[in-house]
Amino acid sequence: MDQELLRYESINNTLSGDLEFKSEKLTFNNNQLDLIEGTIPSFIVNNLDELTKDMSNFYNEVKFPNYDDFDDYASLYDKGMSNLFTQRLDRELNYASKVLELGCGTGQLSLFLARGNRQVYGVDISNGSLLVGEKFRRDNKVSNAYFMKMDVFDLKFKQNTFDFTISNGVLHHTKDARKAFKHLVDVTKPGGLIAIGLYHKYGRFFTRVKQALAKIIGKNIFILDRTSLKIKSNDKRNAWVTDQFMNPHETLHTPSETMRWFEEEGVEFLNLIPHCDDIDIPIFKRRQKPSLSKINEILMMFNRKQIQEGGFFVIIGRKKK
């Protein structure tokens, strides 16, 4: 009996149906689930739409980010603690929280947050990326993280389930970022926290220029990108360049637009990074909602940090009770 598969039975209280381990197979609502290389359950029931299929194939190849820098869980943890954003998440999320990471990729954040007896669900549509994360999880015996293949537009979780839901750099690669956000709100419990990271409509201007150049010079675009030049590993650099400059689909958004999503879905605004964040204040503490004029948002085009990070913002909220 595969104990690694058997452990999935313990998460039935999170899923919207019955998951059972029968005759060395996992079934969901009495339908046998496909297992990716015998290890990761796939909850994809219907065929993926063409865009989602393209993105799945893209990240099967890219597997971004990889684990080149990590020998074991301790090195993964040290890397997570060296990043101010993930360090603050870990410090402020309650132990034993139930966490969903939508678009977990290779699972580094999911595994990092699994410490403190949190129950973490890493969901993605890329077989290749999930397999990379699952191998690291098994090798390092992280028992409270669960990787699974699932579509954001057909999540198999009960509504009002997660204490914290995060999707960082993912929704803008879907066919409908606004609709995908609604699905995340649905599975977050009242009073639960939500964080989404999106490409900034104006802050991503220079990256869009590089994307146009990449169509001509290919992966050599890295010589014009300061972030790429700092990456020592060739594999990691290629993954970054491919993800940033050769991605088949992305949409661009503004904080003002996204704050309207929060209002429409009954999510209280807490924080907006980098626009109104103060690192001396807890990341989940409510701030005054910024009044962002069109000119303020356009000026993010020239923000040095936005240029370095490819134009990105994170908005955090709390689902109203």
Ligand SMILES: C[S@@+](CC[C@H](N)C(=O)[O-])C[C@H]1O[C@@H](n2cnc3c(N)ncnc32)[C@H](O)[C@@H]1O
Given for the second form:
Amino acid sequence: MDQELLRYESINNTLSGDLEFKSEKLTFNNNQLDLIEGTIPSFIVNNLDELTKDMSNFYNEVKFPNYDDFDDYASLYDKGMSNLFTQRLDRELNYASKVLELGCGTGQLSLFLARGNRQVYGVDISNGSLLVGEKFRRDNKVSNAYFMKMDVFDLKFKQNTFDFTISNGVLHHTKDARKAFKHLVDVTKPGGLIAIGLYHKYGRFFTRVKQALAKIIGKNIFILDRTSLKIKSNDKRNAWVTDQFMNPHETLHTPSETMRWFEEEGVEFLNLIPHCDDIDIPIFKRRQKPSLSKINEILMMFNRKQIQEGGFFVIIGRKKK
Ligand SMILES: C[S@@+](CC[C@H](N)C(=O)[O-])C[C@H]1O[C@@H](n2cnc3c(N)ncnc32)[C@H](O)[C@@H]1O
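Since we've got the form predicted on its own here, give me the form predicted together with this ligand too.
Shown next: the complete complex, the earlier chain at its head.
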């Protein structure tokens, strides 16, 4: 019997249906689940739509963000701690929290947050990326993280379940970022925290220029990209270059647009990075809503950090009780 699969029975109360492990098989509502390479349950029951299928295939090849060649749990932990955002998440999230990472890719953040006693669910539609994460999880004996194949538009979790829901760099690769956001809010507990990271409509201007160039010079575009040049591992650099400059689908958003989404879905605004950029104080502490004029947002085009990070912002809130 695969004890690793048996573990999934213990998350039954988080799922919206009945999960059972019988005769070496996992069933969900009495339907047998496919297992990716015998290890990761897939909750995809209907055919994926064309766009989601394209993204699934793309990230099957491009395993993002991927690990450095020498990574083990200690180095994963060190990296998590050396990044101010993930360090703050770890410091501020209760140890017993139930966490959903939607679009976990190769699972680094899920595994990092699994420290302590958090129960972490890493969900993605890419077999290739999930397998990389699951291998790392097994090799490093992390027993409280669960990788699953699920589509954000068909989540199999109970409503009002998670203490913290995070989706970093994902919603803009889906067919409808706004709708996907609603699905995330639905599964977050009232009073629970939610963070989404999206491409910035203006901050991504220079990346769009590089994308146009990449159509001519292909992956050699890395020569013109500082961030790529800093990445030592070939696999990691390849993942970054392909993800940033050759992605089949991305949409662009503004912080003021997402602040409206928050209002419409009953999510209280807490923080916006960049803009309320005082990362040294708690990230889940409520800030004053920045007043974002159009010109203010357009100026992000010339923000050095935005250019290096590919034009990205993270907005954080709390679902109202
Ligand atoms: C750019 S990667 C981000 C990975 C990770 N969150 C990070 O910050 O490095 C985007 C991920 O979103 C996943 N994704 C795209 N569409 C999805 C969907 N409809 N449901 C679930 N995951 C999806 C992709 O498979 C991919 O792994």
